[in-house]
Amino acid sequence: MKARRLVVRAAALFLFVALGVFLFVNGKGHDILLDNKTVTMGDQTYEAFASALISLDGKKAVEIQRRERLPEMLVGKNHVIRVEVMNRGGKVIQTREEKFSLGLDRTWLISLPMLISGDARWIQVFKTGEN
């Protein structure tokens, strides 16, 4: 009888720990920095665009101008970003939509010029100068 009780308690403990890990990973908040600045990676330069509309996970789009960096907050692991690049007249000239997953790091930087250009390094962990 005691062995059975011990097995049931161990199974219940395992389930609670597994549920806690699942909720931690899927409910974790992430700070996202949407960056519309000219970037040079190696010998490749990605020019910032005049303005764009950015939508994360189908929410209302926000507008970003050249040389701006906007903060956003996302909860969870899997997301979708939609970027609509506009010319000076406000007409959409290019659209790109990407699915992406975030790891356990807290802050991420999304380079919009690199995303539009199709460079795979468009999303990176954002590191401050702190250790």
Given for the second form:
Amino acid sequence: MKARRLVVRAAALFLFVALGVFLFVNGKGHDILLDNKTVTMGDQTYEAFASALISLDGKKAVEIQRRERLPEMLVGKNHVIRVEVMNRGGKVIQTREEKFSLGLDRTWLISLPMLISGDARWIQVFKTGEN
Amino acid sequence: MKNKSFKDILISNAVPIIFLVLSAAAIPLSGFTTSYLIQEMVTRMGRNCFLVLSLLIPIAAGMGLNFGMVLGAMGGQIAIILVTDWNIVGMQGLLLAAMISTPISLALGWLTGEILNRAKGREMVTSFMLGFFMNGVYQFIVLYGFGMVIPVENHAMLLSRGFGIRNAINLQGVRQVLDKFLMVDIGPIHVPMAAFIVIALFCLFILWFNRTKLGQDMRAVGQDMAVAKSAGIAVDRTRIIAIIISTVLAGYGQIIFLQNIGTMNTYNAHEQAGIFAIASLLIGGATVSRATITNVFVGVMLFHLMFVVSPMAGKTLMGQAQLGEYFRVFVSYGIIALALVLHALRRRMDKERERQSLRGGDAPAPANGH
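Pass me the form predicted in complex with its partner chain as well; I've looked at the form predicted alone already.
Shown next: the complete complex, the earlier chain at its head.
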């Protein structure tokens, strides 16, 4: 009887902690910086494009211009980004969709030129003081 | 069952009637529209009822007004600080805050219960002083612990010296999450239905709890501890459970309150929670030894009606809104003082009546109705 009670209590405690972890991971808000600036990584340069439409998790797309950085907020771990690059005439010339997971860090920088070019380092943790 | 005379009804409901009359006089002076007042009452009831309901169980257990509910409010606030720092947003943030506050409030409730068992008959003053003591501990943790021992990721929450939480915190991540979860518009009135569902569930819980073995034990303990003990009820344990339940629920109540307000006064919010909740309950017609769910709703409505209309009524009458502000603070503390005085008087009269009956004389009618 005593052992059964202990097992029930341990299970309840485990469920309580598991629910807490679930809420923590799925409720974590992340500040996302969508960056459309020319980036140089080693000897590789990724040119910013004139403008693009960015949609996060299927929400309404926002337009970003060259040398702009837009803040967005995402909640949870797994997300999808869709980038539609436009030419000066406003016509979509390239589209790319990527799935990504966010860790526990608060702020993340998404380099759109690197994303379009297929560089795996397109999403990085943003530390305060970086630009 | 004895029929109550009109005078008896007036006397037993003196406080709500006085507030009703005062409010009725102040409403036209305030100049507020009916829809504005209804909206304010609906919002404030959704915000405060849970906190006030958390006071009912200790009253049933004969422990009086649980001034120790501020300990639960502190637990709720620490949980809200952590959730805000971790940037857990939305309903998940609110639920996680409730989960974090649970073990803190459990521990604080157990501590309060143990102490109150050593101060039987003086529970209210003891829990009041305990609130002051724990306020010091809370301030020490929040002012020195956060940022120094407890890591804080969001430096905007810290004081400029690098540790300690700022006086006011923006609860942007959980602001009105529960209220907006299910907002129903009835004409021009926005009703935060989710908050009212939570409150309704709490009311059902209280009604169900009163019918359980533990609930019956609590009422038995509340009526006479010696009789309850001789009937085999674990009096001390039952009293501790009553306080633990109240403290945990006060923690949840404070979280609901803070999500509605959207900002947190780090060092004072819990103190106000205790005083205003107790004042609301008493204004609703509750006494130190008897309180019902109806008292909660009537009290919250009347108290907050006064809260809303008194500054404007004061401005109209005296040209100063500050007067109404003073009035409502005076009312909060005054009503608690009055209830405690009445309680002491009733106890004295009951004792006198018992003494008279032991002597074989004509016993006067019981003063407190139970």
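Please read all numbers here as calculations on a predicted model, not as lab measurements. Residue numbers count along the first chain shown, from 1. Here, rigid core means the biggest group of C-alpha atoms that superpose within 1.5 Å across both forms.
- Verify the C-alpha shift of Arg121 between the two forms: is it 2 Å or more after superposing the core? It does not reach a 2 Å shift.
- Query: Honestly, after the rigid core fit, is Ala10 moving at least 2 Å at Cα between the two forms?
  - Reply: Yes: Ala10 shifts by at least 2 Å between the two forms.
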